[in-house]
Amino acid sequence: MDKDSQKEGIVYIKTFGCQMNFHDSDILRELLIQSGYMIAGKPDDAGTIIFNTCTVRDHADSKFYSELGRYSKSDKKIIVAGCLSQIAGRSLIKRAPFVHAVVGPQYLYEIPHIITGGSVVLTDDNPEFYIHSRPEIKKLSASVDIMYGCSRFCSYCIVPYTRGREISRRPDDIYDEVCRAAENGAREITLLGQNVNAYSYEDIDFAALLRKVAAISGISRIKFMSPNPASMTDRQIREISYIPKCVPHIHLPLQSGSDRILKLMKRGYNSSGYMKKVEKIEKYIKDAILTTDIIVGFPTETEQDFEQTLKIVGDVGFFNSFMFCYSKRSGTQAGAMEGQVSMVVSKERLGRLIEYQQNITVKKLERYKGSIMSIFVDKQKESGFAGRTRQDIVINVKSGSAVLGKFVPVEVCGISKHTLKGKELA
């Protein structure tokens, strides 16, 4: 192997975006190792840089292009993968001629071969992607993708154009992958999908899949991201309540509290329908906490629309919210709508929403002070450790040496932003 080939064989992966992207990067990392590549801990040590990109918001695009620009005169081999690649295609090469390859999400498994091959742009549909077997990933908390893409076409969302239409994986393949993860030390499984609770393969729906995964020995906790309220059924809610391994933390994206805006977004539910889902969750799932996603400043959003969002946030009392200003995405229906809200107005509303949510979060965290809670230890630090409660609330413990993957009792002694502080009990 010549000197240049040796250098290209050391790879650094930079990931942007959602949990699905980070899971894709985990898969890519294992594929590269199996193919004889070395993984660098920092870009300076690598001869090949792979960017796994996101394009869900303009900020993600800007962040990536800013990072990419640093390598315009570098001798490193640059590969751009992920969702932005799918949208940009050949235009990315025109914008940055130093890029070696542009690879859409469906060509993830081809990247080890692309590094040593010629310059390519791969963004066509790739049916073979869905039948690839997954490499074994040894993690205490493992993620498993159960479906790809989305067919809902919310008017603001770019995902159906970057990851394609909804396709569910074979339940036996998912089962086998979770079994392998458990054998490799996983104690927590997160089921992933763009619209995860729309999973359906022949006679197996999402509720049945949860039951199938829960039967696997060694798995103590089951989580899933992200469900759509329009796909959330009473049967799913009851099934979650019946399975002790299911973490009673439901992330249920609201996006807006205004029925008019929800209709423009094409979300498939209205505010009263959403609240009925919340009521069912609170009725059936013991000690459930809810988190959500909210978009502020969607086209034509008025102050009255925004106040309706604030009202639902207060009525539900979300434990936390992921809150963003609307980001115009070219090619989506919302991107072509008239009545785009100015960023000045959007940021002002977002500031109010964040403050409102933070006050709710603090009040909810305060209630846990002095309580004794069992936590799943998932992180060790130089001094102390961190873990998650049954509802997936993070508790940081300053001192102690609890074993990863074990459940230990702690006393809650304080709060810190969105997490709790605790002390280990003897």
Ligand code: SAH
Contents of the next structure:
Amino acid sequence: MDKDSQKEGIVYIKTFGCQMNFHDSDILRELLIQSGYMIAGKPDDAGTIIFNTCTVRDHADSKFYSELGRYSKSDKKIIVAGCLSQIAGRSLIKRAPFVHAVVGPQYLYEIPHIITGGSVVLTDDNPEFYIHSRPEIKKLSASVDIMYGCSRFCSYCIVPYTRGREISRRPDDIYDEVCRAAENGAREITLLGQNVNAYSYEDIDFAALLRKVAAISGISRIKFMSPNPASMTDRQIREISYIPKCVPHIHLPLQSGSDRILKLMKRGYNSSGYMKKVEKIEKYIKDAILTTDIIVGFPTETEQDFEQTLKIVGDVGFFNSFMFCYSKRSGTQAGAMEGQVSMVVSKERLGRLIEYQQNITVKKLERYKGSIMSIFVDKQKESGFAGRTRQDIVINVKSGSAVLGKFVPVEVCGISKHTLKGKELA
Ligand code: SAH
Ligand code: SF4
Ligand code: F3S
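Starting from the form predicted alone, produce the coordinates for the form predicted together with S-adenosyl-L-homocysteine (SAH).
Expanding to the full complex; the earlier chain stays at the top.
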């Protein structure tokens, strides 16, 4: 058996974090293959391990550090990329001297050269990185990053410090990439960005970009992640409603229902402004479903503030929510605020919120029972298959066979926690 150090050209990538990070890992995988590396299916088979990290909450940091610790005595080459690298920089090498390189997100395209090079820390601003052309990735459901970074600086959030300021890609590059994805078999396209609907390049805004992408034949569904309520304009809502290919699922991160907390968070909207956007979405976009992100236990959050969050969650009736306890991020404005809420209180509120949301989710899912819905088949299982409805709801079908990438009608016969159960039509 080869020693790990002799298997340097075999790379395993471990990814943490959001869809953007997973997309970066997809790009990295292709770049490595183009440079002659082999990709391992499990860490044991590799001589080089690349961690593509996240640092949005403390939990993400701990997950990474506990995995990293396992390699302290191995002779594998360890490279730490992604968001945590940008924040930790040189201190990561001090903490874990066995790490070969620390590479911020703006140095993604340099990684193939770094593996064979000397030990480095690359975290300086590298604004040029964004013009690199993307490798072709063959996927039924493909993602294209249309903008990178974030300039909003919500007071709790580390992302603007990890990914840098907002940059939008050239519309022609995006158009070409979606065309190539369609030629390579993609039927669904997800436009990605930390603040995706803030997309802006010369006179092309997000609404105009959607229209451009919708004109590409072969693509049947267009999704986008993650839009920000503060950047959501009436024009965008109307455009989404006019384009049948746009899925009527809008993820609109609320964060809190309390105006006082929203102001401290620097979100750029208040609860009534948020509700107005929700009403417009529901008015214009047929069968729209809404999902959201919520933080509980932001500094100074009182029981009354939290109850306002519960109220708006009930008023909107989100299909689902991603709910988190506030996590203090040093270097952010909120990290230095007085009145940090104890973890015990935060966790108790989170528990109540999760239960409240789960009851709403169940009611929403129940409504589909008995209906016939067309799903885009994106998973084949040993027995059965799974796919997504036009609103991006997952339906699992236990038995039967359907071809990947096809649209098939199924009858909804039951519900699970966040998904539907379906059966094939005879
Ligand atoms: N750009 C998106 C969110 C990206 S981060 C937006 O503005 O809506 C994804 C989610 O992580 C956020 O919506 C927020 O709910 C959560 N999050 C970010 N920073 C956090 C922190 N310090 N503590 C807890 N949750 C946080
Ligand atoms: Fe973070 Fe706010 Fe930017 Fe979203 S909009 S990534 S929450 S700073
Ligand atoms: Fe995490 Fe970076 Fe995404 S901090 S949530 S991987 S943008």
